[in-house]
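What follows is one chain in structure tokens, specifically the form predicted on its own.
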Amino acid sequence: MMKWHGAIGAAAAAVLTISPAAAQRGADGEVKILYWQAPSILNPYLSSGVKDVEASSVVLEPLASYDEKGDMVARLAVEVPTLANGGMAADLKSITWKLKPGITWSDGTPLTAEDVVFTAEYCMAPGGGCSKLSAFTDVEKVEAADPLTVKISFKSAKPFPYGPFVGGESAILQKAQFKDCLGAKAAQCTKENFAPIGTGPFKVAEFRANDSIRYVANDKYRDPAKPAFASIYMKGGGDPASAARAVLETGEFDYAWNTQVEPEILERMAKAGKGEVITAFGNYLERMHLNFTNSRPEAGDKRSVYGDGSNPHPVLKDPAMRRALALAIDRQLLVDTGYGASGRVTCNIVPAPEVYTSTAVDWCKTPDIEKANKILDEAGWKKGSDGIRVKDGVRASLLYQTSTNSVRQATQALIKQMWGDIGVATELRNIAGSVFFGADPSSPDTSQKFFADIEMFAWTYVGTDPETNLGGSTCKEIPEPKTNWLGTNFSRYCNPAYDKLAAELAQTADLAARAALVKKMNDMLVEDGVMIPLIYRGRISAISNKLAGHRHNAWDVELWNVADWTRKK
């Protein structure tokens, strides 16, 4: 079997080990956490927002997680199945997971293989709009061989079979709780989605959507000495600067997630001595999505709906426009002004690990206003008396949206100026993160609904293998009303040639061949102008000097080892 870079090494069959710091469950009182993008749901399958996956991860657990080094470690499973230990079939068409005996849900009932089977059925159910469906690509069936054994069979050889049930995005749901929430009913199960029963170290005591969550220690958790904290208070809302300040300067909170603040401001806050700024690089990418469908209000019911492909965007349907927009951006300036050491210029949709990074699209690293103008001139986009280009009666005017954040608003302002230099008018819009990354299918302001021409946000995925990430840009992942606007193909890009490469990647084992396919898919997305990569970001958060046991993880959810957290004495 090939060696997977950063995914399964010597620790392939390791069980998630926990430091022995905590001697008594609940002895350290309450830990206070700030997620300024307030969670809106606690079901990771019904949201594309990282905030919601993070919030659910302290309750719901997967079979295996990725640790801070990018290595896969068993969680609910006894070990990570491999060819060497017999967990993977020799023909690579199935994988068998063994559950740890004795694990119970927080209501005291036993975790069984039937719960795992049900979770697959839940995500794969037609009409459910599961946002993590790409993790189940090529799954033929999931079955319980016995109460503690789950077998996943694939339609063809699956060299990397760790999409389902690995990482915080693919946690196990309790069948007894969610059995009446399949398909179109999934989004209607408010009680279940707001208070899932889990196997994790904490359980939900109170959930106020888009505001706050209070968790209490799970008294049925498998380690009797953990968690050390009796409760978690997770507060949402505000902005990155106030979140960072609450940890670094005032000490009101113990941990603040995603403190995307200008580096000089963070440095000044840290001098108060109450906490520190921590950064880890994984695969976090700040990027722009270009809407391939007509997102204008006049499109009516077809607004941002791909349908049969006959609803193209009036401006962005021109590949010359998409290329010019990418060329006009000075990424180094964006890094220097908003990110400092926590950001790096990139032209790749897959920015890491290095084995998968392409150099074929490095043209974007050098901004070229002159070339961008020439491309638009030659494509027939003529400047009007106001300096804005027009072609076939269509004005080059774009609505550019993102979440509310000082760094993102500064980035928007700079890019608006850059695009102005090539004759493109830009209207800026920012939306509260809890709404923009929310899961409400009725809201017109979510990133999935994408009622704008351009949108910008950071994207990440669990683990080091990009198959699932790239699979998110296939035709079947396009958000539409029939999927409750869930799906990860935000740009509404549908290319059979790309889908064919995705299918080939799913069946390719050789690392060199696999890397070649990843680069080809990456380059296709960049060259076609589906997305405009901007900045390879580190995951930056703030942590109190009084908090111990945290291991900053850029390859999975940041709260992946919250059971280990303790209060320094």
Contents of the next structure:
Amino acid sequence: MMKWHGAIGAAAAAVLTISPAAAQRGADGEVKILYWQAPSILNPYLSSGVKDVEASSVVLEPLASYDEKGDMVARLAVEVPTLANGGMAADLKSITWKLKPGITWSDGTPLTAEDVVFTAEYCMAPGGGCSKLSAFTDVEKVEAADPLTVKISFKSAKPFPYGPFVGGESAILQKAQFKDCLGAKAAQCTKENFAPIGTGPFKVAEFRANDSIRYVANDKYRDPAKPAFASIYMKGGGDPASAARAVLETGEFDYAWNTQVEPEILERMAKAGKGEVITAFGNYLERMHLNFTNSRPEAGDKRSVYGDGSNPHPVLKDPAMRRALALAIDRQLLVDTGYGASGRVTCNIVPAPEVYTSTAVDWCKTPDIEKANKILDEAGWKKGSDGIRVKDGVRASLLYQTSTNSVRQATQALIKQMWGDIGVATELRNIAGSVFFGADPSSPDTSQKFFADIEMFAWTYVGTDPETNLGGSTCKEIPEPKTNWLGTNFSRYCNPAYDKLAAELAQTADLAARAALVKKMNDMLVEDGVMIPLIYRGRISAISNKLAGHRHNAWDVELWNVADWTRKK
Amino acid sequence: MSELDLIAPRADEAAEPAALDQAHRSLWSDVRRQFLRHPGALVGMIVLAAIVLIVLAGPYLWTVSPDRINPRIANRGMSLDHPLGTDNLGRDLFAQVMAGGRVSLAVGISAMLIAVTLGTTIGVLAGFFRRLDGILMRMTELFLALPILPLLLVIILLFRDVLRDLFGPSAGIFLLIVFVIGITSWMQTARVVRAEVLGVKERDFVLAARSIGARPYKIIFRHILPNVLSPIMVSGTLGVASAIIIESALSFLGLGFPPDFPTWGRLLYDGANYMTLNPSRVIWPGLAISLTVLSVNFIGDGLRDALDPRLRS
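Switching from the form predicted on its own: structure of the form predicted together with the partner chain?
Once more the chain from above appears, this time first in line as the rest of the complex follows.
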């Protein structure tokens, strides 16, 4: 506590004497950050929310981060292990990380390989409910070769072995602090989860769950000149519009996260001149899933269940219908009304980075109502007296669901009208985000259960490698009652040819060959109408004119370089 | 007030001297006469009638579709083409306010009727029959103690698809919402009515009625109900307002009407972010809600005065 007051004193003194040479820890006072979804825990492994991972990233660090270009940069490690520098085994089955010497935790004890080994043990412990378990897929064992060397062995060849300990979602925990919190006890360690000891530039001074967090500079941080701020005040609560207003119009806060509001509103707020709206493009994609199984109530127990594949959707089973739906959408209009500079038209499931993006499916970029109508006519969908198409007694009427968000509801309304032009009736439904993304197996309204014909949401993944993302559309990922409705194959698409490509991708190390496979799988998903990619979205935040040093990053947590933030003089 | 009181009887005498000679003046003709003398109630009645008329007949005169999207004319202010302006997708706000009014008024009034009927029945039974009091009031407390939102969630999740199949998406959801709001907002009415009934039933005229052998239902309808009408009216008018608001909250949670189905609450909610850009998006739906609630309240006020025998001249 004394140190904390000392830091304030130092900051005040620094301000009074005005030393432009700056570069001094704690010289810039307090920075105020607004996360309208309030963080509720500071342990990234026990939360599925981005907000919690973001809030913990100020304290906890991974071995390497992704920078704003999507490249990996070493943080706690000396360098990122690759085949070239010998950190990766030739058979691709293991990887060796070397820690930077001399790094200490904020309590003064040294960071060792044992902490890294423990972190893997912590997440992989049965019954711990680790939400970042997918980062440890195929990990056989993690061991400490010496106090500064960690070796990760995989069960099979792993051409992209950067799941564990890379990116803010997979940060290192201190063994001494968490050693009694393994497995089922993880969630009960409130004290630890609310105030983890980290190696990062700040440490937790006060944490109020779902309200606010105060961090103070970590006096043991490895760079003696950083961080420039003496403390961070992070406030939660409100909505995107009020968050943007607090930075852009009133100037109460220095930074607001995820200010996804209609472009004309942001533009008007930015006119106040107190800050600007910043966008960074990563691999954030707004997309639609088409249900391949019968989602109507009449299906009873088999509702949206793939089973043996004998339960196809009455309308969407027709490939012509799926193609026509994709063709009828004017994506540019969706971008203009809802996203502005924070969205781009895309036809790809893998929107970035460039080496993986396909151009073979660009037909969807230009909407073509006429062609869509023709496709449906030829496929035997005849317009009824009400203008809605019918085939074999089945009416082309679809239930289209998404989460509650004004931009998404506008998109829904626009698409309903576009589909109306090709004789498809659409019923809209919006569901509160906490339910829709909640994964509660007892609720019928979750995105996994998908008791609707079409659903729309945004999808993103850590890092630049799309292997796990594309792997999400294989047969074994279909959510079913027997998997407790878990799985990422929302569309219930099951195609052995696609599964074969996915298996091949997991065994291919050569970048060019991987890129070719990724594009092939991407095209397959789009051509088959499994998903309709809509908008390549940027990560949009608001930043004050008085804040410098922030590098807006869409590949990792937004606060990844908070140590470099300074106050503009 | 005093002037009105002086003038009014004379006007009555002039208008219907013959009527005065007839010995029988019914309760409702008295109420009507009294009601029409209440200036607030009269204005409220006219405003509400105007709103209902615009909402019902308006769409036949103003034939612009409320859900036709045209992004080229987004966020327009008031003009001749679009009397109340347009929203961010270029939908005509005037048409939306009228379409929304139909839904909001229908939801508000039907839900209120359910809640008031239920609340009054339970309140009168509990107040009048001592044997039922305990069980009915415990039930009321049970309902009051229930967390409303999870309850609504469960009800809607259970019945949404069934009703959607039976009546179609809009009508099914309408029935469900009206029902759900109705059965979760009768408790206050029941408690207030019970308290009033307890007081009224000990009064001398009830004792007199009882002593000449009047049956309980006669006593309830003839003597108790007219004397407890004022709290019923008040809770009814408040009920309309809160039903409109609850509906918009439900729609926001995704449990109400589909998102492209305009209601006043939803228009107001959607427009809130655009307040600085296009004020008419919140002014008009907001004004419609306030005017409706205010005029319903005034009508309730007038009815209460008219129904109170002690205030009747």
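Residue numbers count along the first chain shown, from 1. Remember, predicted model here, so these are calculated numbers, not experimental data.
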| item | value |
| --- | --- |
| Per-residue rigid-part match between the two forms, Val73 to Val58 | yes |
| Rigid-part reorientation between the two forms, C-alpha based, degrees | 26 |
